[in-house]
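Next up: a single chain in structure tokens, the form predicted alone.
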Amino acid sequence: MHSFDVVIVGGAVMGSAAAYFLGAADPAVRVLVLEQDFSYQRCATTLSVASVRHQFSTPENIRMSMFGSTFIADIGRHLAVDGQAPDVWWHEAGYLFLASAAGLPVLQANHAVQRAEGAQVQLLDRAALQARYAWLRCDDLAGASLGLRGEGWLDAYSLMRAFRYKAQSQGAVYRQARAVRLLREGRRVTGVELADGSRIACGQLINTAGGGAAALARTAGIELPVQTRKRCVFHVRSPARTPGCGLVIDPSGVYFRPEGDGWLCGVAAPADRDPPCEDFEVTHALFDDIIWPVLAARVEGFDAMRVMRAWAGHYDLNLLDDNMILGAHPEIEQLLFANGFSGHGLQHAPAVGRALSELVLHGGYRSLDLSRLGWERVLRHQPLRELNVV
């Protein structure tokens, strides 16, 4: 049986900057990443819209997000391999949250939130909305809170290619492999199990796999409140001009944003049509039925707008609070979580991978203080939540 010191399942931009920072730290431990499809192609950050941003209402994710946007801004110093550095197509550009009157008490409270962290975000009442943004129809509008620096996009792929890159550059290992169970004898965990049969040892595994996470953890008695939800992103075309444009969350939910020639724009399915799925069929309905019309009604010139192509990623939902379940469980050693991101994976996975390195190497957080989105709120039942969930 072949051992390692640790292995991660789950090798997309989570596992994989897991990866990295383990053996940035550390080029001494032996580090396996286990990844069922090489070629990503539905896996959540290939699918994403692979966008950063510091307007959260949880302390936690805001430091995150602001310690990834810095690295990835700085990408080439930490990434590069034999002085060849990555190119991420980072594209620093605010997030709009607009809001109504019924909505804006709570864009103030979260405002205050990330003040206090230290993000560099502006109030925007509805004149001065109406003067920077022209295109934007703001009659229903009460406010707006816009990022001033270190938001924006990226191509996701890259960014993930370059995790992992870096991490077989300092001596990780890949393999294409599903996991089917771990292996566990009394409270630890100390193994693997393969969709071939066989078995791989490990110090410590790390969970990283998206929306196969709750089934890998329920083969070691743990049930993980995680369940994947499928996001639909339209790329449309049309007339209207829209200056200055960042990524524009509606008081709906329906949100946009632009990609080359035209914009990307999607929304969350309502509660009733939105149930745990694995297909990855899109729902053209919610083109037609809430997002053309609330663009429509929003900017001149979107009720002209075209279809030009679509596609379904997937969410792995916290079904308790819409945050992300990192560390350990009390009940069981040498296994690590770090799952339900909720759509928040991407941004996040610089401050959670090096999160993951401090645990397992230190057996606690030497950087940021995370244990708050730890298991102890799931087990009480008490929510963390997330309020500005996108």
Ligand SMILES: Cc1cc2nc3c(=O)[nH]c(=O)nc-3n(C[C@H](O)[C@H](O)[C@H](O)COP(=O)(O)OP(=O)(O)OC[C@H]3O[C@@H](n4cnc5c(N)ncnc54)[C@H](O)[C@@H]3O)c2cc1C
Given for the second form:
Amino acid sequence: MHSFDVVIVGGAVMGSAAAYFLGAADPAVRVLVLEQDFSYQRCATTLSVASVRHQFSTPENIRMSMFGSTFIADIGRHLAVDGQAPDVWWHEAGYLFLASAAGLPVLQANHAVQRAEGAQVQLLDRAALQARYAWLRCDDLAGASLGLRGEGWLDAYSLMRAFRYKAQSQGAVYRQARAVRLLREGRRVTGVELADGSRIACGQLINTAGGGAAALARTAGIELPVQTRKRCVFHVRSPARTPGCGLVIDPSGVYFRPEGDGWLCGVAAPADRDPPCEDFEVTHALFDDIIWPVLAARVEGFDAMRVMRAWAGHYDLNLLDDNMILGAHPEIEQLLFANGFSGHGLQHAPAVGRALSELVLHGGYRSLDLSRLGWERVLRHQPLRELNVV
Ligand SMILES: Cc1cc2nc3c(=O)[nH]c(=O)nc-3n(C[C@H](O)[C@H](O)[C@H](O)COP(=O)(O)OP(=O)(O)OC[C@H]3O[C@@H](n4cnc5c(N)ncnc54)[C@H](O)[C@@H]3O)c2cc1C
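Could you present the same protein in the form predicted together with this ligand, rather than the form predicted alone shown above?
Up next: the whole complex, starting with the chain shown before.
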């Protein structure tokens, strides 16, 4: 039986970030990354809107995003291979969270948390908002929160590839294979069984299997409260002009941001129309029923908006509180989880990859203390709720 110090199941952005940070911290660690689909066509990473914000309500999320944008801005230094620096097409532009009068107290409370964590954010009243964005219809708004530094978007696939190439250059082995069962002896995970029946032994195993994480955990007797939810993204064009536009979040939950010669936009389906999902069919009714009416009313010229293409991806949603589950389960050893990222895992991948390497190599966090995002709150049913979920 082959044996590795660390086996990572799921080789998209999270698994590859973990593989990179492990190899960077300790070149002697033998890492195997198992990925069932090297085309990466359907993983959340590839289908992501790939945007980065510091505007969360949970301090840990803010700090992880701040580390993420600093890492991404300097990615050439971190992830160059043989002198070749990757380009992840990082574009800095602030998020703009719009608030009605009813939503203003939450916006202000989140703002206070963000400032306390060192995020560069600014509250705008309606007059300041209108003066700054002439194309925005503000009559029903009470204010907004704007990111001034470190927010923006990038190319998600390029980020994942950059982590992967660098990890491979450090010695990590990538293998296209599906993990079907975790091998458990008493309290310890000792290896993994693959779809072809072969087995691989390991010192530690990391579950970064995204939408496949709960099924994998179940094979070791662990119930991971993470389910997939479909999220549709529409690439639109219109004659509108939106100078200075970053990623705008309407109070309705509809978001949009510039992309190429148009904009990307989307919204989460209402809870009663948002079941666990397996298919990748676009729900076009979301655009007709919710997105278009909101955007046509919000932006001068968006009523002439036309969908050029659309796709659907899967969020891995932690049903308890929309925050990730990170680290070890108290009932099982040598198994680490990094799951339930909802719509904010891409920007947290550098921080999570670093955190996982610390857990493997030191048995605890050395940089950011992310222990509140561990299993304990889940098992006690004490949510650490993230209020700013997009
Ligand atoms: C439409 C959409 C928009 C988003 N927008 C943003 C955004 O703007 N900003 C942001 O930060 N985040 C965003 N996200 C979320 C972000 O993309 C994800 O949180 C992040 O990519 C998760 O990465 P991951 O590696 O954990 O999971 P994934 O990218 O899903 O990768 C999991 C991998 O595991 C593999 N796998 C699964 N099971 C097995 C198995 N049994 N054996 C072997 N391999 C297996 C899969 O093939 C897959 O490649 C968005 C997501 C979606 C769907």
